[in-house]
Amino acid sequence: MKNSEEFRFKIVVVGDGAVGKTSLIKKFTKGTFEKDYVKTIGAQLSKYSKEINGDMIRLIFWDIAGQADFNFLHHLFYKESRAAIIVISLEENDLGKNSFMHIENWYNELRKYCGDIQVVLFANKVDLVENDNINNMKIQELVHKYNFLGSFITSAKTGEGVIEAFNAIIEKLYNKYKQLSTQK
């Protein structure tokens, strides 16, 4: 029998208020979606475990409030994060446009408080736009500009892309830290 290990990862989930951070986490960890918007106050924690190759992966998702009222708390929530997810809205309204424009702010804040951690971009609310209107080129330019691990088109409501998006970042973390543990 091979030796199994346990890996613990803290993943911060950031982005403007109302882009769907909490809903994405709930869809992934519980398979549920609540259509009524409830503002996150400060930060909300969600735990999730899964097994990969006999190793136990324990995750804590830190859902960071996106409203400017809570910016003064952010540095406290970022400590010891192994990865981050920046969530934007694909909606063709002010929320969607502003969430795109604020990617750089979120990225800079992550770098300032977390250093060089893995970052993934989730473009959420695909269920609210026509596929022809999604600017994949713009999203890929952002991925290259900030050296993101990747990007995913998601819908917390329908579940589109959610499982694949979260699993991609979890597997990247697992592979990175598994390799490091075998080098010791």
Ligand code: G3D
Second form
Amino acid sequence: MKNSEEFRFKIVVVGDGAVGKTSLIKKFTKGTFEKDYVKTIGAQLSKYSKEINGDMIRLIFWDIAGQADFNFLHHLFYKESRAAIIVISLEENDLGKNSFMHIENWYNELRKYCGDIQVVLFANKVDLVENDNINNMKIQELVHKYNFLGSFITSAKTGEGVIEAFNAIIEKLYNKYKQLSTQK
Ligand code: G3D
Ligand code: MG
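Any chance you could show the form predicted together with the named molecule after that form predicted on its own?
Full complex below, order starting with the chain above.
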């Protein structure tokens, strides 16, 4: 019988206010928010567990609150993250456009505090745009530029792409750390 292992991963979710970070996590974890809403550091934590190949994966999502007025605690928010999700909105308004432009800021912040962790991009609110208007070229360009692990088109409202996107990250993390643990 093979031994079952347990893996714990912290995943930080960043992006501009109102792009849908909280809604996406809620959709994926089915709204199981932890009561420990960490007001003081402006973050909300959600747990999610899943079994893969008999191993237990325990995830904790750290959801940044919009306001960036807790700079001095940023290192706590990012500390020991195994992966990061940058969320942008596909909306064709200022919120959407700014969220694209601010990818660089979030990326730099991640590099500064987390070093070389795996980063994926979620382009959210796809239900609000016509398929033809999604700039896939631009998204691919960004994935290439920042060496993101991948990009996913999502809608926290309809659920489109949400489970697939989160599961893809979980699997990547699992494969990476499982391999490391079997090399020991
Ligand atoms: P944030 O955590 O990134 O700040 P929220 O964003 O999850 O709080 O979402 C901000 C608003 O966008 C919310 O609307 C939420 O319902 C909406 N939203 C999030 N994701 C989607 C999506 O995929 N499609 C659509 N149409 N709306 C979305 P309210 O009105 O509650 O503030
Ligand atoms: Mg939020």
